[in-house]
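The data below hold one chain only, encoded as structure tokens and taken in the form predicted on its own.
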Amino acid sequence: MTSPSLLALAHEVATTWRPRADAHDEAGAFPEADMADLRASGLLGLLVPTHLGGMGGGFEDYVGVAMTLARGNGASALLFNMHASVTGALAMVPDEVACALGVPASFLATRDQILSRAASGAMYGVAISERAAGSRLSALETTYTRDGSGYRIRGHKSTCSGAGHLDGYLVAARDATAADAGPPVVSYFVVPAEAIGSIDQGWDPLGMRATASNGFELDCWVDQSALVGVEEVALLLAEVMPEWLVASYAAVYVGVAQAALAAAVEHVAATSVREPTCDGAPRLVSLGTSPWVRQRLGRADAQVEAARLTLEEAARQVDANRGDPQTSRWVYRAKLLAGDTAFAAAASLTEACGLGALLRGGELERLLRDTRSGAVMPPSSDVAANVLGASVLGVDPSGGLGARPW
């Protein structure tokens, strides 16, 4: 469980997110004054242990976390899952397990140096995302090989939270020299701001529209301590571990949904209709009296906390068995469902609250759009159910007519 202390940081750096957030949204431009916020909270280091300066806190810290800062701005805390995904990831390898996978020496040093920088306010992205392959990593066609004592990346990343505002990034990227017939051998770097190429400053999408997600061009020389790990374990920790891949996404989009429903309660309690009456004088009555009203407000608000109570029970397995195929299907479970409930539960409520909730610059208009994405977020909807359906089955989700989730 979050601790309270922890919560009630998230909730004052989400009461003042809120009021910025349709401007935020308007411009569809990175909010620098909401990372401001997060950076003088001290939330950059949520993750990194004590001793390297951060407060130590594991995934059910950073779901409780992630969820309240999604109340403030979906947005702005889609920006913090992904440097969260990258500080987690990081700190929660065992040592005794990044060892065992072959990491040269000099890896703990550069990891602990990197997640020391977070806790002083240096912030991470998530760069994998391509045209033709969107997140699954073994399609990507971003290539890196050996020179000297380093390595040369070259390709295009298509979105990228937060680009070009960003201290450092993990991008993932194929060996250009292994063998075609077999696996592609898949490497994750951390390549400094210096080293991205031209940004596409393309971002106008339908929701989400202040994490600049914008793509860039790839053409750069990393030294060796840029290698996170060992090569070829990108795949491997994706399906072992997937929850910062995963189950991250669903926090935000659960604390949107939940932001969704608090906005639909404050629209219809402040909305009066024109009521009929026997003698024909209408009366003025609150859109709360109409059972119609009232039944899509039940039932968003239990598919919601559907959602919630899943994500929070992943949340425990992760930090309780993490790498276990049962908490694999809770984290998945999580994904898939924060994603089709997020939307599902926003259109739900705009359409109780009627066309006046749709306007240009209302809450729940930007709430809704927002959601939309959730179930689009990487690993889709679809993939997630159809990497539960392989699981009720026992067979493997990447066989026959579904696709590999990486």
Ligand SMILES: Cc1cc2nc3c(=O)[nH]c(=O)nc-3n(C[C@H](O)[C@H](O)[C@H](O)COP(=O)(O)OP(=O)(O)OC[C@H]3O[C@@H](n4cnc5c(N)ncnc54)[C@H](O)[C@@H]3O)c2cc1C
Given for the second form:
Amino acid sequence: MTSPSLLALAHEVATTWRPRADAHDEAGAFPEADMADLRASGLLGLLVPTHLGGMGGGFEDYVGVAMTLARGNGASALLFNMHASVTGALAMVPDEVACALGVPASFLATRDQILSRAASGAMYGVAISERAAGSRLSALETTYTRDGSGYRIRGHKSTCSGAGHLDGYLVAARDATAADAGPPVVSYFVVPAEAIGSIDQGWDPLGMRATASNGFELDCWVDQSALVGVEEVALLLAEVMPEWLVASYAAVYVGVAQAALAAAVEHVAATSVREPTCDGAPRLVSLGTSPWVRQRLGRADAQVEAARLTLEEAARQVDANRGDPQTSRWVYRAKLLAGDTAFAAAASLTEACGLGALLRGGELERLLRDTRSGAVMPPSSDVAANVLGASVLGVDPSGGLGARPW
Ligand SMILES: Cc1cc2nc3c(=O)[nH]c(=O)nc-3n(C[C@H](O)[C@H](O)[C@H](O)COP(=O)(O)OP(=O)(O)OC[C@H]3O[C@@H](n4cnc5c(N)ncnc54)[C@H](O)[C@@H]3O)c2cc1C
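After the form predicted on its own, can we look at the form predicted in complex with the ligand?
Okay, now the whole complex, with that chain kicking things off.
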């Protein structure tokens, strides 16, 4: 369970975010003020070990904090999610496992430097997605080649939350020299801000607008210590640590769904309608007296709580049994339910509230748009359900039935 003091800290930050959320959404730009609050709170160091100046949190802590932050502003919480995915994945591979995999000491030093900087306020993002490949790691076209004492990385990333505003980026690229016929060799690099190329400025989506998720060019040289661990680690991590690629988004979308329910309750409680009567003049009644409205609130409440409980179970399993196939199933269940529930609940709640909840500038209207991205973010709901279906059939999703998600 996330400690009450961490939840209180996240709640304090979310409370400062909420009044600014509509303006950030309208601008569709990087939410500087929200990120300054996050930095000041120390939460950028949530997953950084205490000996490196952080809070030493685990995945359950992340889930509690991210859900709470998302109730203030989903887009800002999504930026926190990307940063947490980088710092969490780096912090949670035990040194013994890293050494057994042949990770050089130079990388362990770089990793500790990245984590210490995060605890002091540096912010990181993730640059996997590409136009035709989406986030399918094995289909990426960005390449790296060995070049002197480092690597040259070339390609174009289509979508990266916070592009141009962060201190470093986790970039996925494939080895250009690996044989075309074999499986691709996909590795991660932490690329410093000054090494990324020109940034696209076209981000203007339906929802989660204030994430500034622009693409960028890459044609840079990085030192060998920028390689995360060892080459070919990306697909392995997706399999044994799916939480940072899969369930971390779930926390954001469950939080947004909770915010939509709270906004709908506020709207219903504050709204009266004129109701026709059979035997006299119409009368003014609270919207909450309608059984049709109440049943939508009731269904949304049950759906959102089910998604939250599934996510919290997944988080418990991750902290207790990381890498276990059963844990993976919980992780995929959590992502699937969060993405589908957030949008279904927000759509039903806006229908219950009527046009008043669909006018531009209203909180519920923004939340409805924000929830639309949940099922699209990787793995999409269809892909997550396909992986789960394969595992229900007893088939290894990465090898059988063409269910390979990455
Ligand atoms: C708000 C927001 C922020 C984002 N931030 C980042 C970020 O910081 N970093 C980043 O790297 N990306 C980011 N993304 C991009 C996100 O990861 C992409 O949406 C994702 O990669 C999917 O790509 P796509 O939407 O183009 O569709 P695709 O993945 O190409 O999906 C299109 C269709 O193909 C299906 N499909 C996908 N995979 C498979 C498969 N394996 N087998 C069969 N069918 C499949 C899908 O279900 C879908 O129906 C962000 C997206 C959003 C909406």
